[in-house]
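First, one chain by itself in structure tokens, the form predicted alone.
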Amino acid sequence: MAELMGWGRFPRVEGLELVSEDLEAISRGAILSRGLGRSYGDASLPPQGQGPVASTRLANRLLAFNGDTGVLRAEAGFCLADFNSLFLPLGWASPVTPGTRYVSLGGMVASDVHGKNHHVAGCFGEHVRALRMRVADGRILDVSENQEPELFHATLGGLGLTGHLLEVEFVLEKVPSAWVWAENQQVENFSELIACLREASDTWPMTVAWVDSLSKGDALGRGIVMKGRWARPDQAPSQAPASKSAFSVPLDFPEWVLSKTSVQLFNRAYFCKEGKSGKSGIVHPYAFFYPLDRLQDWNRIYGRRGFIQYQCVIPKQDADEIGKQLLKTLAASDEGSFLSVVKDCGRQGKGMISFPMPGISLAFDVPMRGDSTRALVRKLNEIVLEAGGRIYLAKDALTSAETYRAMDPRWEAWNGVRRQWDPDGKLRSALSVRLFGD
């Protein structure tokens, strides 16, 4: 047995981990696959005590790829990390990427992951083709949108629980360069903010904005919105971006460093040194989509209590008023959020639980301090679920299986696809006891 978390380092739980190559062998019998660890609450972690989980990280292998269609096919536990240095020289990306690039194939499906370019690529899932993946009675299927395709859908952004995930094929995207052309806007409260962001992903594929969300008042909700697209090849630079060099955190953290006083002063400051002009040029691809993997270990910041991470999607018609209840309940807290984003979502995905929706995403760190943080959540899943929004489940450590399934009724057809395979339960995780009954 092992201590096992997820990127939130909340919960932990005691488990047995497989780790090899030969995931074939390691998945049998396994009650669940895990990647590189990069879901944030309970996700891809066993029951407490519970085993055996098959580790996919080194079952890393690139399988195939056709340089006239751009159809890739990988092991699941090969990394973005990995993908993006062999194939952004070579003027190929993936179709969607999150916010970290140490994240595998396997988990990318598995959370149907989104970007900064959802209201215009969709998730993941969209640009997937065909998986291969064991089944709880042990079978080895091929699925795909014309082999068992309820399956394949279950399987987009169903965590993991509808089968192990051995090999992922997807459509890569074409690119002019390897750089990105980026540019910010300094806005002054929410209004303006969610202005921004939608004008903007009428002409920008790529946007985000960052939220100072301890502001109160007239600059409530003010922010900077980031805007991107692949730079051409007459604005990019001649050489391929050479890999950045990363810092590490060397210890955890004591909790006072992330003090709200703290927070708000690191928010001002991050605010004011963009400037009211904001600025635009070539930017590196990781500082564009990928910014906090310069800081290694970051999660240490937090402390051993380790944080969580409440992300929402809340329908586009409410999303001004429904985000500024958020952000005045997040900062009446005591709680501080130092990275809070928000993202313009486009159509819902063909997962059948997937986490957007045509919406305003919001995402907030803060700190686990016990129960004023499950009192936090509990707030902020009141307002979200009378506003017609969900939660993204990738990211949930502490949202109750009453909350959820409110708040997302589609849980329920989806885990009769699922219980159609699994009639046993023998696949299952911490959220799916959590959250599912299981």
The other form holds:
Amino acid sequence: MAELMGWGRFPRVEGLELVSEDLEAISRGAILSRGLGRSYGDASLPPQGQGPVASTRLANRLLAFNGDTGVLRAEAGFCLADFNSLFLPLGWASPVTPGTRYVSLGGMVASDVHGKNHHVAGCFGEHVRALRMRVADGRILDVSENQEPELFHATLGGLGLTGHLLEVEFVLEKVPSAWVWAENQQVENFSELIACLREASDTWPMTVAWVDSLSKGDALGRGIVMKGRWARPDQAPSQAPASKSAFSVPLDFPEWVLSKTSVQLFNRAYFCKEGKSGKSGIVHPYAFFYPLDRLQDWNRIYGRRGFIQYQCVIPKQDADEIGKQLLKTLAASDEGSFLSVVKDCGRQGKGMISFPMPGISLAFDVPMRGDSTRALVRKLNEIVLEAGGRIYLAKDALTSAETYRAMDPRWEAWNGVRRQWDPDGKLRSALSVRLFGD
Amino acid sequence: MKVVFLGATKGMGRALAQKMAARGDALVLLGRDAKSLEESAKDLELRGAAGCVHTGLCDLTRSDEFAQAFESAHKVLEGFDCVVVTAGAFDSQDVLEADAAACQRLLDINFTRTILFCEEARKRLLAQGGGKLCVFSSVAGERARKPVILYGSTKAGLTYYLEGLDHKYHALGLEVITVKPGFVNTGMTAGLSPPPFAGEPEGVATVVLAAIDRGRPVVFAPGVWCWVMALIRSLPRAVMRRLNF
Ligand SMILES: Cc1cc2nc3c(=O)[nH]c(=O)nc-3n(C[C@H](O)[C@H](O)[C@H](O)COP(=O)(O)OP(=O)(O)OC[C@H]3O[C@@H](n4cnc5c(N)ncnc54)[C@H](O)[C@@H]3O)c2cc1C
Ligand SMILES: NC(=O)c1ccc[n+]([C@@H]2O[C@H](COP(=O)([O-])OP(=O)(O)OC[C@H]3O[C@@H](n4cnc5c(N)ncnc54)[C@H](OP(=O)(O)O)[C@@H]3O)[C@@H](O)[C@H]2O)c1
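Got the form predicted alone; any chance of the form predicted together with the partner chain too?
All chains and molecules follow, beginning with the one already shown.
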């Protein structure tokens, strides 16, 4: 038994984790698979004291690549960081990348991840051609749009609850260079931010905004909109981007480090530094996609009690109003959020319970402080539910079954498919116990 | 670099071979599991290894096959400049104390057979005018400790042997690189609870590859284990008798 946790380091559970290169062996009898543990809450954790869970992190072999079609097949534990260093220099990018490169292919499928290009490329699942997976009865199946399509769609974004992913086949994106052409734009308040994001999404394939979540009054929701596209060869440096050195946080920080004042100072400095409007130019792809990866183990900054990330998506029409309400609610709580990110989302994906829908997504990192944090999440959830939005399960740790089910009625159909493949409920996680009543 | 690799299918060996492939080294993989060797060869080709990655069966327990394995590797690579040995076995002290057969097997693989394999590598490398021999020993061979007495003694013996090779043959062009990993999260240590400073295979691979390139005779990985072991070596016997790590 070992103590297992996600990226937010809350909650922590006792569970048995099996680690081996041989996924077929360890997935036999396991109740869940997990990758690199970059989901924040309890999605990758077994229910307290149960197990075993299969860790895919040593199963990282490439299996096949077709340089004409860009179709790549690899084991589920293959890490996006490896992908980038091998394939970017050859002019191939992952069609979708989350904000960290330390994720596994299995995790990218199981959370059906989205990136800065969601408004054009959709979720990762849209680029997945085939999966090999072990289902609850022990069989190993190849599933795709043509083979067991229902299981396929339930598995994209299915948080590992439909089976153990062993292999993933997906289509890469051919890029003109490995560098990014980026432009930053400072915005003075939330309405401007939303308008700017919306306008940018017509012409830029990659957009995201950072919000100073402690700004108030007229400046509420001021921030920086970041836009990017793969650079043309004539704009880009001729050499491939070097892998960046990283610093790491060696110890858990004491809790006072992350006070409202320190967050305020950070946010102000960041706003001034990055904010020079119209700043544009060539950027290292890692600096653009993975700014946080520069500081390894940064989650330790939040101390022993950990933190949560609250991420929701709200429909486009009232995004401005609802977004402000969420920001005000956050600002009224005791804790500031270091990192508040706004992103506009495009079409709903193929996954039966995948997170994104057309609208605006907001994400806040909040230190876990017990009841007050629970109360904050409850308040944020009320606003989101009322607005017809929903939350991202790969980040969630605190939402109740009742609230989640009201937000996302799609869960019932998905759970039906899941039960067809796993009538005895062998596959489960701490999250599935919390939200699906396993 | 042209590399003959024993143990590239798993753990630190896999991570090191992947780094070598990514920079375009040529590799021949030796090991005991044909299917796994083939899958690793394919992976390494896709990661950029020079040419086709060949494989050859070579089980550490069967030293009569070593010569043949090197012969074939020599042929497909048209000579080689580096031999890497990460293959090895582990069992807990409790298991080894209780099971004489398991104990004999471990002593045999990690000490006798590994050294016989290195002897073969030494002869071939010297016959070609020199080259690199990188072998994974362990920090467990630095100081006897209660949980790893038997395993540690095989590694202590191996380290001793490798040091001797360096003394005698360095002038003739043989560069011996002794790797002393600390606790690293691989299949070998799965189920043990990781101590502070536990490493990951990828980090170890980076350190080891740099050491091979520079011909550093001894390398701890992760590097901090150098200091940890210096401390442990300095502890008096009375303290070691009390400690249980
Ligand atoms: C700094 C940071 C930024 C992020 N940015 C984004 C972002 O921009 N967009 C986004 O969508 N997400 C983002 N995420 C979340 C992250 O991309 C997802 O949580 C992803 O699933 C993590 O992958 P992992 O390999 O760590 O999986 P884990 O966290 O280990 O697991 C995640 C889920 O996948 C399941 N799973 C993992 N492997 C398998 C398998 N082989 N078979 C079956 N199920 C499996 C687990 O059971 C679990 O439910 C971010 C996370 C961090 C830490
Ligand atoms: N992990 C640690 O914390 C640690 C610490 C100090 C030292 N070490 C040493 O570092 C080395 C690598 O360890 P690791 O953790 O990477 O181990 P690992 O993941 O268990 O990999 C061991 C490798 O050795 C091969 N092998 C085992 N027995 C063999 C045999 N009889 N014949 C041929 N090949 C054999 C395996 O091949 P198969 O695919 O056929 O199984 C596998 O490729 C070992 O020498 C180990 O003692 C490890």
